[in-house]
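Given next, in structure tokens, is a single chain: the form predicted on its own.
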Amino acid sequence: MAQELTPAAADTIVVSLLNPSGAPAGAAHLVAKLDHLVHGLRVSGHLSELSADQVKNIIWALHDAGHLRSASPVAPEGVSPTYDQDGLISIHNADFLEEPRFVAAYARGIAAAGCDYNFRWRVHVGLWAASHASKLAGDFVECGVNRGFMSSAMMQYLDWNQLSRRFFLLDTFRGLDERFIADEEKAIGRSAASFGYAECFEEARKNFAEFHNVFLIRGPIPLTLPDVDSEQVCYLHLDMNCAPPEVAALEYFWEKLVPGAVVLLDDYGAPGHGFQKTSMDRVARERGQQILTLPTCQGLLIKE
């Protein structure tokens, strides 16, 4: 049996595969070491713990051994990636990154969160969804707000105070509520302490003070859903990191969603969130709808 390897040991092995100049080691030796690395991580139960950077290092090492056809895992020879953040690498057009309106909106999101999550393409999708929704009748709702990274960027982008709309922001403002985490999620280690959330209601309240017609509703979903005083919703963003409150929110708001309304699911395709995806797929399927999987890990649904 292969010697047990940890992700930290994987870094050491992958780095040793390249000499200091960056030129590839002998192909046979390289392949043998990679085989040992991957097999050892698998049998020791650590394979799924590899970080994105560790996976990319292994892919590059495989390329150097001649096991990948192109000069890059994603790009033809001579073409550099245009985007490499948040688990997404692309060589396709990403000029939105330089668009002044986007830059200003993303900066407002950073100001709200107090840090940069490097979610630019994810935010780009959110801004498109908000722009689409702003042409419809109805209110905006976000379930899972924290300090307001996405919603602040959105309000900046839409020049929110010039719109005659309401935005309802629902959250515990202190992380997950243990009562509303599915058993399937608890089985993989999901808990109230997951994701490192902390008390942030006052920070959120101050952050949104400049915007009109914004209503912060504090408490766990589904208990707070009836506090949303709206019969027409054109935009629904779900980002609660566990299935039961997201299912409850989509079911509650479904009849209130106007035709063409956007439902954006933040965690839909993210690693470790498979139960959320299957749960939301079921809710959509029961209503004759299909959720679009996006490479940003989001899910997108336009109500027909």
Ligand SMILES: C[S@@+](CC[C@H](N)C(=O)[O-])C[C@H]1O[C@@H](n2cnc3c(N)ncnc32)[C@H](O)[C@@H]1O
Contents of the next structure:
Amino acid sequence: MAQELTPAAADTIVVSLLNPSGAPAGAAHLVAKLDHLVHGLRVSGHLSELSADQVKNIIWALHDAGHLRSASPVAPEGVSPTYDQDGLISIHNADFLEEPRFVAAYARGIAAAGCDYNFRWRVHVGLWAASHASKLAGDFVECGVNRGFMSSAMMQYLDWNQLSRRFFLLDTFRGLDERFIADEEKAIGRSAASFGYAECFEEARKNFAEFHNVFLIRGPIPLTLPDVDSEQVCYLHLDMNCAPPEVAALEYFWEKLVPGAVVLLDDYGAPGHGFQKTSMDRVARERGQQILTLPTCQGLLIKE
Ligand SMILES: C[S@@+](CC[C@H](N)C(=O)[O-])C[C@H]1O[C@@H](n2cnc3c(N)ncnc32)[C@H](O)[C@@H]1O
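Which structure goes with the form predicted together with this ligand, now that we have seen the form predicted on its own?
Below: every chain and molecule of the assembly, starting with the one above.
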């Protein structure tokens, strides 16, 4: 057993955990061995010899095995994480996950997209933003709609047909437009084919058919921005995975945003979206405002 208490032994166990070939009992045995190994390395003072990659592998192997829900590196001993998805692990209160109104709204989002993106805290933020906006005058706008996960969840949450509001939904409904991807983004591999977006206009149209006063505007932003027949906007959601159309939309709508209007930026702090973040920071800064970075990777701005 003493032979096992080396950092190198961690690799063997982790590889087995990531590629479980045996019966569940075999996996449980490996988990127990890993636990023993880490404990042994700790008490013998060798834990710090694990490389950064080994530590990452161990964490991901445990995560894959579902163990981080009960034993997370962010949680003090005896405290279980309350949330663990979409790059965010937290021990803080997440009671919203159980609220029937949230659960119904999230389920409506899944129905729209045809799958679960597992990003409940992001949707929680979006629903809060939409509720806030619904108390102001003005229209709702989303740039980057796809099949409508977030906006369908919001409309369900707000009981949209009772609100008498207008919702403008802008998208190519077929992915990014090469002409509106920045050179800085192309340099890191962003292209019209990125993220694998497929044609989805008909699906989106059917999805939103139950909601009143919804206007689907098809085509590339910025070219379609003048098609939004609105002078007052209380909610703006930008989710296009590239900077130029997001910058153009924020600049275009800025003067139309009513005081207190909410601007929600998806992927603002996400890895691989750095140029989006610095571009949006610049637009906000030029207007004397600052974007709040949320731990969900979203950015939030309230128009002053
Ligand atoms: C991340 S998805 C949007 C997801 C959506 N908000 C949801 O909740 O399901 C990004 C969308 O941005 C759209 N898009 C990217 N660049 C665009 C552009 N220049 N003009 C219009 N739509 C664009 C893509 O077609 C894609 O549907």
